[in-house]
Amino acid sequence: MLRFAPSPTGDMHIGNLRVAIFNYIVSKQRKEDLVIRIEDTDKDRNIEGKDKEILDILNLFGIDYSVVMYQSENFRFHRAIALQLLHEKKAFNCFCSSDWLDKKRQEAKDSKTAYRYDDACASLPDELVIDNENPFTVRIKKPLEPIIVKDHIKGEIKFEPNDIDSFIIMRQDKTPMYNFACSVDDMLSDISLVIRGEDHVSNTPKQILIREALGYGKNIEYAHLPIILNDDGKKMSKRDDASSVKWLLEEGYLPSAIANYLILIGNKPPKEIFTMQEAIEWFSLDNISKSPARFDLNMLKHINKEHLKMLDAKELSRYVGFADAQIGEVAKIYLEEASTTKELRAKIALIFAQKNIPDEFKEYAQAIVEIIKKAPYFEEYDDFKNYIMQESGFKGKNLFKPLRILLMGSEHGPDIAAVYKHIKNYLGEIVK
């Protein structure tokens, strides 16, 4: 079992969606089920229905899982579990206050060394261990040998004992801490391999104190994926745009093409062009750079338009306000010039556009329209031209000035004659 465990605080990050395509690949290659878990525990941060909107992003890019969990869900098990550590002594009740560890951290800062807990409530009386009438939280005690995480990606990674303090599980209020719920869940789960962001390095070594302390032997594969940067070499935040998938979407750009980006970025795939379906057949995390991935808006610009082309015309059509092949296909001629739906459809809406005609070219233009309304059909451009000019006895750029923005909504753009082939039908509507 994989899986892919998002927070509903804010917008999908590409990088979360980086984890759950990689996620979804891998459960594939092996024939595993992915499990999508919402960890929902941190009530002051979660934002209402931005877990269905993960859910409804997940579904657009085609990746299925087997079950939706929410973490809040398994909140008994937490404190089960919490309690069976406290009792088997590899846990302890904490009743340091806030302002005490704060002091505690302010001077290990003022001595320039990292802060550890000094268990200083590790080997209390029983009769304090058990106090119910004092606030207090749960740590686990800190482990007595190194502990060793071999990644996929960025191979064996040694963690001292020093590395890991005393840390907290359980909150005063009883609620879980990440590492703790997230350790459970996975071992509840039966989680084979954690696929994640490698912002959770430092996590992982917790989370195996955790399952070792309560004898989980089963191993657990981990492979942490690199950060995505930004143009200015700095991990991507929510200050930039193209971090969220929702914006991206909204900008025009196709779930498969932003899925090839996020696959490509960073790997040794056999072509640049390819589909998710396809990746499942070469992926490896095996070939994934342990380096940082700079995002390049204009790389996923060019793959999106490659996508973009391969759609037939029908289905191009709808994402530009239609459902005729026709306008498909005069939306994949504007792909020499477009890369995004957004773009496309910013074109073709100039041709149904209410026209702005220069002045000099007005009185042309007005001419033109009466004699386009009471036209015969033609079926070539040619033989439309040609008609217009022999009624209108306009020439050079009093006739095709006119003409192109009348039927184009554009001085510039591509071969009329190639447009007019598809939009013949609607001259009607186009010419008003």
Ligand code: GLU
Given for the second form:
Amino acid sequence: MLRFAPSPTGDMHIGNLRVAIFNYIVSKQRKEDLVIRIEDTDKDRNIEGKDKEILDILNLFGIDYSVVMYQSENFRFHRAIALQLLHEKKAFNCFCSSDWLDKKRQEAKDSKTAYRYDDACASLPDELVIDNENPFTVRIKKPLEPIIVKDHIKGEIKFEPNDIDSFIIMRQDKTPMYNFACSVDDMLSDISLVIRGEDHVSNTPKQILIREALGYGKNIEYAHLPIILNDDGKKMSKRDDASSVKWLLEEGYLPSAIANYLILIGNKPPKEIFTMQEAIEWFSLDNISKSPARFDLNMLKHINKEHLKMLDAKELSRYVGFADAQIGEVAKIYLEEASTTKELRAKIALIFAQKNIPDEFKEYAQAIVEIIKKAPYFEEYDDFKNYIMQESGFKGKNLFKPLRILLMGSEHGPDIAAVYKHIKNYLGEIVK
Ligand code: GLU
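Same protein, different state: after the form predicted on its own, show the form predicted together with this ligand.
Once more the chain from above appears, this time first in line as the rest of the complex follows.
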């Protein structure tokens, strides 16, 4: 079983989508189920509706899964397991107040040493613990031996006992901390491989420690994906619009192209343009680079254009707001100069919009409109154009400039004869 474990705390980041895609691909390759675990244990950070939004995005990208779980539904297990650890003296109640802990943290900062909990409550006598009315957290006892994380991408990473202190697993309000909930849930769901972002690497030894304390024997594999950098070489953050999957979709990037791009970066694919289903054939975590991937919007544009080319005319017409293959054909022609559905929609909208004719051509345009309104149907642009030429007596730019603007809404653009072929049935709507 694999899992994708998003927190419903904000817009889905492309880094998270990349994690979801990789989990999906590997689950298909290994013929194992994929579970979606909504990590909603941090009540203050949860945002209403984000879980639904995440699931909608997964559906849109064709990432199917066997079940959706909410981490908060497992609270009773987290509590029971914490009690078991307390009972076995692998965990202890900690009565240190947050003010006290803040003070200790500040002292460590002032003396430029890394803060570690000093185990003040690790071996309190039972009589001080039982019936103690003060609020307490539960901490797991720190490891005595180094913990080695074997990672598919990063190789072996060794964590010394001193890298990990006796950390909190249950808050005072009896809700689990992230590492505890995550580790226990991975165990309860029988996860075999965890693929997630590298910001979680330092959590991994803690999660292993928890399962070791519980005597869980199964080895869970790990793959931590390098972060994605922006143009300035900094981690893509909320401030980078392109980090939001929602933004990319609104800008007119196709899910298939975004997926293609996210699989491509920092990888060694056998070709540049592919679908997620094709990637299942050859994808390997072993080919993922250890170093961060750099996000390049121009590259994504290029890939998007190639995916738009692969759509048939009817599908493409739907993306630009029509249901007619002929408009899809027009959009295909405009792919010469546009690379997103949003750009295409704007081009097509110009064709149907009220036209802005420069003053010097206004009179010519008016005359041409009247002629077109009465003109018979012409299959070919040349015949249509010759007819207008004859009826109006205009030629050169006095004919072509207004005619192009009337038909296409712009002085520049693709070959008018090619576009005419697909819009000739709409002339009445176009030339109003
Ligand atoms: N909920 C975590 C996140 O969104 C992921 C945790 C994990 O994959 O283990 O970053």
